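Taking the form predicted alone, here's one chain by itself in structure tokens.
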Amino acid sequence: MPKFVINGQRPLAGEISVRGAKNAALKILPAALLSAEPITIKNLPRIQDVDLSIKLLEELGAEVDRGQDSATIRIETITDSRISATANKLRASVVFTGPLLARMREVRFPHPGGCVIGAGTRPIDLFLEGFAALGAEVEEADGYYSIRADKLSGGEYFFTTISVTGTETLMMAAVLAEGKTILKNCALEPEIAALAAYLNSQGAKISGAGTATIVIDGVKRISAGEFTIMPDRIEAGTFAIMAAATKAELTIRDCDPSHLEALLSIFSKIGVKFSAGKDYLTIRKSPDISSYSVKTHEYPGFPTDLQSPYTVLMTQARGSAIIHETIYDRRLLFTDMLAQMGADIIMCDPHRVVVNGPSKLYGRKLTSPDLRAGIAMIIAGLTAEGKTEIDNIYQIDRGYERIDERLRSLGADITRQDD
């Protein structure tokens, strides 16, 4: 299995631009199936959760014509309603779910699966109540769910816990519904009202996406048509909390900054110094930074998926600070990893550690649990005295396009091994 060996401590500098976001990505690639026509994807990233959702359209009938960073899609008929055990690897799987249930009027899949955060442990209830909102039938038996329906209706549902995905697949599921359908307590990210602004393009009738209140007007047909995704803010936060962590300075290109006005209120607060254009944030040589404790929280608040590269960021800042992980209760685990390279971390509770820096860390052989927390073992390792070795790097690959050879560009010594 290939590893990353790391030489940490070198010198970082340069630009390094942002790839498609992810979690647009496996958004729009489940649209597809909505309509029988051929759908264009651009600015579409090379990682493994995308492949994985690509095998899925192929399994269920759909041609693929893939370039460097795009893709073709077209799906006239649609072969199998059943998503196939290849949903075991992948959380956003259950997305599909949505769309194929809208055209084909049933759908039969496995619990999704992913990284040791996504894996069956997480519960699927918030998409099967909302199916049933809409008429369908739930059925679940030796490990799958089958979701049949004569036909959508509208209805309401409101999410008694926030849920992009869920958002996500419901609207997907309501807009071939019959009649109106009103979804609360939604989801606000961007990701969201870009997939709606893309659906309202091909014929669909949403408004309020970006908003707690979604409403779906059903429409008979959905057309398809070019999607360009928006760049991934999250990667844009990760390579942000790098250069503030290893003291580089660096200019991270393609990137949305008034997507991360959470983190960029916090470095203004603990001394990152920094500036923001259009589509550019620059990160300058920040050595005396301030340790500030956060709570993770849905959109706009503090991102889950920068929690990981931020508690890094705590073990380099002065004073103590506490993490309070609100929305996976395993994200933190990681963190005793950390502790294995030198940081000075106290485990709370499965939600909280209190962080104490700052602390030098030293390499060590690691084991990356999940992408996040793999993608903040690589920053500790670029921090680190030593060498710093990363095994199973397939959970960093599956959201981070190339991630060596981007930051070998950057002056890392990093490398990708057999082991």
Ligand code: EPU
Second form
Amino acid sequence: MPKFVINGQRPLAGEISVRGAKNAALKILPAALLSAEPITIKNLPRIQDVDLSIKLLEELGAEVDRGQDSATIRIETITDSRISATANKLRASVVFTGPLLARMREVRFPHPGGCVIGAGTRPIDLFLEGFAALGAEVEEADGYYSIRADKLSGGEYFFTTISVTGTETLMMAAVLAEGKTILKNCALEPEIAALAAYLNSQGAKISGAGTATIVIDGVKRISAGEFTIMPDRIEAGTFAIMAAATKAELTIRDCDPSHLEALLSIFSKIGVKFSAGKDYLTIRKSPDISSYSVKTHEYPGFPTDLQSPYTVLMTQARGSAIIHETIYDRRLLFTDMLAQMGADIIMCDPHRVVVNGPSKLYGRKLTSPDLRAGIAMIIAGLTAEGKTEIDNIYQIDRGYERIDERLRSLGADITRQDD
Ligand code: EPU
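Structure of the form predicted in complex with the named molecule (previous: the form predicted alone):
Below is the entire complex, every chain and molecule, led by the chain shown above.
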């Protein structure tokens, strides 16, 4: 199994470009199922989660023509309404259920897998309730769900918990339903508004995407065209935090700083110096950073996906910070490994840790439990004295394209090695 080996404390400098957003790619790929026409997706990141989604599409009958950073997908006929066990590796496979139900009126799928960061196996009750609100029948047996609807009709659904994939999945199911659907307490992430804008450009009638209430007037069919994936705001934020933690001067290109207000407003308070333009962000050498507590929140609040890198940054900041992870139950467990590296971290409960800094970190052997903790460990390894080895890097490759190669271009000493 490959692992990353990092020799820490090498000075980092230069420019790095941000790739297309994973969490936009993982929605536009299943959106291809909504139309028999071909869709061309540009700025598609080359990451394992995208490969898995494309595999799922091919299993459903899609012809996929992949370019370097793009893919053209045509699904004239969907050959199967069952999602295979490939879904066990990918939480976002659940998004396939919306478009499949919309076009086929039935879908059978296993419980989706992915990062082990939520309670138990990460629930999908909101999806099932939402499908029922659109008139579908939901059955569960032997670890598989079967959803059927002779006819999908518009309905109303209130998300008791805010869910990005829940919002996108029900929005896509409702696009081809008969009548009006109203979704309330929706997620506000910019990827949702981008998906809705694309679907509208192809004939859908969605209003309010990007706000808490989305109204969808069902249409009979939608066409397909071209979709350019927006820059990955989490990757951009991760690189910004990496620059701050390693006290580097770094310019992050091809990003959209307007999606990073929660992080940049904290940077202004804690002494991380930066300048931002429309599509770039420069982090300047910031030798003295102070601590600041955060509470993760749905967009536009502080993203849970930046919590792990930010926790590493707080080990290098002066003072005490409480990190309050409100969205996932298991996303702070990785801090135990930061403590093994020398960080002063006290876990109060599964949702809260106190980080006292600054601490000197020392290289250790680590295992990446999930995608975001994995990249946080890379940042910790770059900051630490000595050698850090990270295994289970499949979890990192899921969401960050050629991360070792790209960090080497900044001066990092990171290599991918086989055990
Ligand atoms: N939840 C339920 N019931 C459900 C679905 C979700 O209770 O049926 C709860 C979860 O337990 C959790 C919250 O709702 O507390 C959100 O969970 P969900 O799995 O729905 O997450 P999401 O909002 O769909 C997306 C991203 C996540 C990101 C969150 C930020 C994708 C594919 N995933 O998840 O990304 O953390 O938004 O809110 O878009 C990542 O990229 O590493 C990642 C985990």
